[in-house]
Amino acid sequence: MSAHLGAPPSSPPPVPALECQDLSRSFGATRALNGFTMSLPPGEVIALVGPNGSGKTTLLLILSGLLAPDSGWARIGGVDPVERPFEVHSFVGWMPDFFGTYDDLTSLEYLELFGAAYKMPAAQSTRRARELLSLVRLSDKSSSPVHTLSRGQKQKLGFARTLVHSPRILLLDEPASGLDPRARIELRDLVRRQRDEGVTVVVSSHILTELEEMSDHVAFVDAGQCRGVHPLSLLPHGGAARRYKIRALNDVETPLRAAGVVFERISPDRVVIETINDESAADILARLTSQGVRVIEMTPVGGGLEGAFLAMEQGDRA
């Protein structure tokens, strides 16, 4: 006797590691949310992108538990940071755009101050800020006190504050504030480590080129509501244009001219073009290679994430 055992059972969905349905919070007469809605998928580096005023700090505020929404609700995690504040406070990882420090204890100090809050025995805590201090290139400054560290070394040391307690998901507005390109770099490594370990990363900040390139989803935010999420791959444009820089040898303007491109001179060997399309651009430089232009450099001027973010900015004045 034989028994149809059907399709096994699928695996249940992965539960998001941030949720929000219809969140609004008014600071007196100044709606920061207007019914925000959201979801967002774990263990990836989400973007935040949106233009000041548009809701999210506010929204970042709610999930880390320390902002109560008016109307709404919010998960972060599987669990309401409104009802339990202090468990989501234990997972999570808050480094808001301007934190305080305090500038008598060495960096060291500083790191194991906030391991004994979250009461790591001493021992432990000493070992984790060292580990953290390493992490963030900041070993040499153990001994230092804090209020000698430049701003950007202060960020790092924030960065690491924000790790000690190992959290699985972290909110980050504007980590990359007073960093020096170098830094800037560390950083977004340090990001992309974090979510190689299986920890949910979401960063809000206006410096698009950084987050695009550190980022896995983006979250558009206008007027304290949730325009969409999108994997970056997948971004869409609006019909925006792609802009490109070409650098050349010799004359490339006559035979962009012929082709009907359009284009803008930069500097005398440089003009930047607008097209439809990557597919576009390609065919550009292969006319231009064949009419012997010596292109030396095609380069995107502004990713996806530009273009889609003004894309967006567009649609809200039409």
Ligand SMILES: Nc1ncnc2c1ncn2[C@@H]1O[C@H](COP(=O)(O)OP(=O)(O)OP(=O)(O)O)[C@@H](O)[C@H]1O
Given for the second form:
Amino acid sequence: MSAHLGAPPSSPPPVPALECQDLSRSFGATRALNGFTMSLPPGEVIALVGPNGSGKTTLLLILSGLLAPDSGWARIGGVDPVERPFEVHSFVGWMPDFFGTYDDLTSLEYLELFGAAYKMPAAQSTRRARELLSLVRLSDKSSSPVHTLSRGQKQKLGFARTLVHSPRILLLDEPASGLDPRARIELRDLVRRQRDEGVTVVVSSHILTELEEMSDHVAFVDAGQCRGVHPLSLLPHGGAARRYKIRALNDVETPLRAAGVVFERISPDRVVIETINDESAADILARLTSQGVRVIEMTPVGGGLEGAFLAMEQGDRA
Ligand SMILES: Nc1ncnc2c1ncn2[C@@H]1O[C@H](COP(=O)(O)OP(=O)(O)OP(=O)(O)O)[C@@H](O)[C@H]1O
Ligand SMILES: [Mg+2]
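For comparison with the form predicted alone, provide the form predicted in complex with the ligand.
Everything in the complex follows now, all chains and molecules, and the chain you saw is the first one.
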């Protein structure tokens, strides 16, 4: 005979999902969100990708019940964050892009404090804090004051903090900023593990290649609007041409221009070139190096998230 004991607090919800309709929010004359409409599938990792100032943080603040929109509505896990913010806080884990740390506390005490804030009894809060330190591989730092942790370790502690109350939806705002490659891989694995346990994860970042590895869907955000949600496997491509990102230690643009190669600058030391096939790309690389360009990276970006992001930006300029 089995007794029904009720669902444990960490059990997944029936239908976790996010939805918003015509959300608008201004700060003075700035329209941070301008009729933002989006619906996200449950139980997946969704990348929120968009340029600086496009409204990602504003959206995440509204979804987590910390900021009210001027108009429009949102539902997270079926709950309206404006009407029932405390209920939203009970099942949503929010990791801000910047969070203060209580520097005099040890890592363990820091997590225990959040357990207490969620009204956990002291013993349970300590147990959960130890469990999370182990999950993010910081057990050896449990007695270390938070201020002695490295930046990456602080980020991991911040991630652990968002998990204290076993949320079923995670909203992570630029969680990987400032992390070295190894720490990013660890974070990616932690996010995937949450997803595998049925948690819906929305993650914003500018590190596109890393989002590509951890995400199932991508939602493009631009000028306060959602420009589409795509399964990662079905991303729109940037066109028929082969595209390569080139990173160089010195000027690459002058030789490219002289050779009549179509290119676009994406940062001071990076360009994206367009060629007709791999042979032509190899020829361009040989030409650049023979002319003294110190190329340190050349990678195809014709498909996937980075290609789609660049395509979106190009579409906007057209
Ligand atoms: N508290 C605020 N006061 C005034 N303006 C704000 C405030 N919060 C956001 N904004 C403005 O709203 C717009 C959207 O900001 P938001 O932080 O949502 O963008 P973002 O997509 O998160 O950018 P980033 O990628 O740089 O983090 C920006 O123009 C920003 O300057
Ligand atoms: Mg932001």
